[in-house]
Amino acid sequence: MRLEDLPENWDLIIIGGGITGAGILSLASRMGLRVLLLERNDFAWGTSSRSSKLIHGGFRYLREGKMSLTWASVKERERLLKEAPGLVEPLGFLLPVYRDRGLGRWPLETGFTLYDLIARKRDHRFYDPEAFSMRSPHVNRDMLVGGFKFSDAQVDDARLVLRLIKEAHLSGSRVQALNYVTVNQITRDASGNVSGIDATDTETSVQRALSCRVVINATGSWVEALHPSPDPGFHIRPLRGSHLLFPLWKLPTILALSFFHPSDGRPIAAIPWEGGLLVGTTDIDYKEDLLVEPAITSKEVSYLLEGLKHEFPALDISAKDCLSSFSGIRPILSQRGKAPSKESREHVIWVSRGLVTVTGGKLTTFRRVALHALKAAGPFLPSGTPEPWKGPLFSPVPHAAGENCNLSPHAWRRLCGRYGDAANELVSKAAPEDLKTIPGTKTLWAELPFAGRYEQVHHLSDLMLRRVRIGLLSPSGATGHLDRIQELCAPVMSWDSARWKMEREAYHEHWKSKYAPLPIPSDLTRKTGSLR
């Protein structure tokens, strides 16, 4: 369905296809309201696609005394952990602990302590240098005075968003969601609410009208172009967090490290994630038009190596070794004079008859954002509209695949968490031979076309970096793969020849400019220093 198909008249219209967008849908959708969400770009495309990829309890914000936002997101993390396996898995840390630099033993026992008080388990341990060296073997020996272990967990940030969006379908037919539609302007009647908004298929052109008494502004980042701060001294402060992906074998680990950068004491992270290392974050002031997709700078790419060389200086990681990088921008709540690291990762909630406008918050929390904003919509949907729902946000999904898939138990788990009970139509629909995973990944062939025929795939950037993410964890954006996918995707897919061409021109383009890891430049090869 696309813009000019869409009845006229809704309950309440979704502005933004991130993680805050598709959270506050799945609920809606379990109200019995008639609920759109429209996205100006593609689902997850912004911040939503671009995270450290971690469903984490905030352990950095007991540092800062924020317990209350720690409490909640160790709550969520165990929450997502039973509802969603194989889309939200556990995943051990290890950080060590040094005599000349960042916190020590105790300050650390004292935090983590806490952290398994909340979530009510015992869940870390320290360990001497010996016993640390033999979990991290190229970790850096000077001055380590041992280590913690300890558990977090991680998710494909996209496909959660994508799972949202296909469980609110599930709930209804009065839900729909789509992308690459563009919100013009928010309509008013004569006394001031809300009676609509106007939307663009930026695809198609096709402009239409639609009504409804309660529009909520998930638009993250972009949200002060809708609905601007009611507080003039308070606005929303867009900060770029940039990433490099490895090869796993470059630091071969089945735990992350974490870690705190030489220059600033910021904490980093090296991941194992989907066949691939994930290096970041970086926390930076981004200056330029919103409307312009970001991209990791040639600074950026020298701090993270200089951590990684600083902490593992035995394996000679450098920039040649990088299979991508990605930058998103976080909608942080601006408190002047801040360094970035330490602004608020809190939410805020904005209303203006019939306009409840919200941003900022965290991956981890995200449904608990989107209930503070279906809370303050409820004045403005109609009588009788239930509570907001408060039970599982995921359907059950089969425990065993079919027959005749040979797929093992994991490969299995890991299919239902991205797809749900669609995973046994996938499989179903699947050539053997595309049962099998892509080179250096942990995808399957057959995830493209069922991808390329059920998820709004307009572009074939969509395709290779959110519906999957080979373009991330491939060399040369799995360019080399094209031919192929080409081939799957075709007979499910409206593209001729022409299109193809054209997306895949495209799409390497696209690649060489916003995920291509960036040389250093010869005056960045020397320590950089801080980032702020």
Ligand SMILES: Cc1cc2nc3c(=O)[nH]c(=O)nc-3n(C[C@H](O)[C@H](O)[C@H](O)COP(=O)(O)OP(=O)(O)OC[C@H]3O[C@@H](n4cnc5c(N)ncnc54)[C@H](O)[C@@H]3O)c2cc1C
Second form
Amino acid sequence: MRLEDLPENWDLIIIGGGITGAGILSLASRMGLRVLLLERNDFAWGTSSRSSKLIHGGFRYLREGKMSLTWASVKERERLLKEAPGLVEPLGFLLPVYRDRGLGRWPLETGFTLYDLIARKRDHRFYDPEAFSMRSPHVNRDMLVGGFKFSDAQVDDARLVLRLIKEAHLSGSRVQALNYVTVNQITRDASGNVSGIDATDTETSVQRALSCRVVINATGSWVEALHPSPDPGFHIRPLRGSHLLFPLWKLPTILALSFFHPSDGRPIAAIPWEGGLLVGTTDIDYKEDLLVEPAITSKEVSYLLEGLKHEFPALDISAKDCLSSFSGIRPILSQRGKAPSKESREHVIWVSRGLVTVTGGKLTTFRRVALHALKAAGPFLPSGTPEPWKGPLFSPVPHAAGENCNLSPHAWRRLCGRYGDAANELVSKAAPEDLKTIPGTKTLWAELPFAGRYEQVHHLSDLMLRRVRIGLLSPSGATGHLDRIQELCAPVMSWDSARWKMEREAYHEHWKSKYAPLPIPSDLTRKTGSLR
Ligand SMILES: Cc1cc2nc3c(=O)[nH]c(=O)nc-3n(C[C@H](O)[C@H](O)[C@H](O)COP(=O)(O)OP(=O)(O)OC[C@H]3O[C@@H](n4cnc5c(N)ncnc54)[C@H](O)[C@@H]3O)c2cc1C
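Pass me the form predicted in complex with the named molecule as well; I've looked at the form predicted on its own already.
Let's see the whole complex now, leading with the same chain.
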């Protein structure tokens, strides 16, 4: 369905197809509402495909005394681990402790104990230097006094958004979600109450005015374009965070490694993810136009490499080992001139006569953020609307393992987590050779035509960077696989060969400018330091 085919009247229109909008759509779809979500780019195009992919309590928030955020995050983590197996999975972390830098053993011990108490499980342990080095053989042993193992969880952020949207959509004809539609403005009646929105299809330029009772503005870092902050001293402070991706063999590990950067003491993590190694993040003010897609800078590349080299000196990791990079913008609400990493990660909600704006927050706490946003929207919804849904977010995954297709239990679980009930169809439609993984990744070839057929793919970058993540995980953005991908997807997508050619060229250019690892100018490799 496209913009021109939509019904005119809705109860609720959600602007923004990141995790916040998708979470709200998911809960609202269980409340019997006529609800529409509109996304200007692709679903999860914004920060929600560019995170560190952690569903985490946020140990650092505990250090900062933000007990309630840690509490909520740990509770949500435990809930998601239970409700979304295969999509949200446990992840063990190692954290070395040094005599001359970073946090000492006892402050960390106190933090981890609190962390465990909230989750109601004992999940951390301290190892002496020998035992710790056996678990992380490449770690810098100079001044090492030992290290901790603790647990959090990880996710494929874009697939989390997509699963929420898809399952909400499947729940009934009263729910719609369209990508590539920009909301230009929110319209109000003569008394100043919200009456609807004006939107444009960004591909065809078709325009529509739609009516609704309430609008939720869930546009992340972009919220103030549609609803300026009601408090003049309190505005979005866009902070860029960037990551590098390496092949996992460069630092073979099944546990994530967390350490403090030698130049400024900020926490950095090296995380095994989807067959690659994700290293990040930075945290710096984003001074560019917010409409420009962010990309890593040479200075950030140098900073991350400096951290890696210091922590894993024997591995000789360099920029030439890097597969890709990506950058996202944190939607942070800021009142004072704090250091970026000290700014609050709590969400905020502003309400103005039928317009609810919600921003800030974390991927981890999206359900809680959605609940709060829908509560704020409650007074504008039809009388008799039930309370926001508090039950399980995802439909149960199918039990029938892919027995007939020789998938490992792990691969089947992963598919169920990403595609829910549709995993059965994905597998049953696939040729046996397409149920193999793409080298260096956990992605099956069969996921590509499935996504191309059913998941509102408009451009090749939607497919390569968000439906599956091989554009990040395979060398050169997986352009070496494009012949096979075209062969697999062409029969189920409506693109002719001229369109494929154009999409392939556009994708390659886009990848080179926004996702390629940057070469480091020689002056920067010598002089690095804090990013603040
Ligand atoms: C580097 C980094 C690492 C992070 N790591 C983690 C982590 O590990 N764990 C965690 O819990 N959190 C993490 N976060 C935070 C988390 O990713 C964000 O808080 C979250 O993704 C924000 O989601 P959102 O939906 O509010 O915004 P977004 O994902 O940015 O979505 C907003 C959407 O609105 C759309 N939009 C804007 N204007 C319009 C318009 N006019 N019409 C229609 N659509 C519009 C945009 O295109 C965008 O897709 C991280 C953030 C960063 C930057």
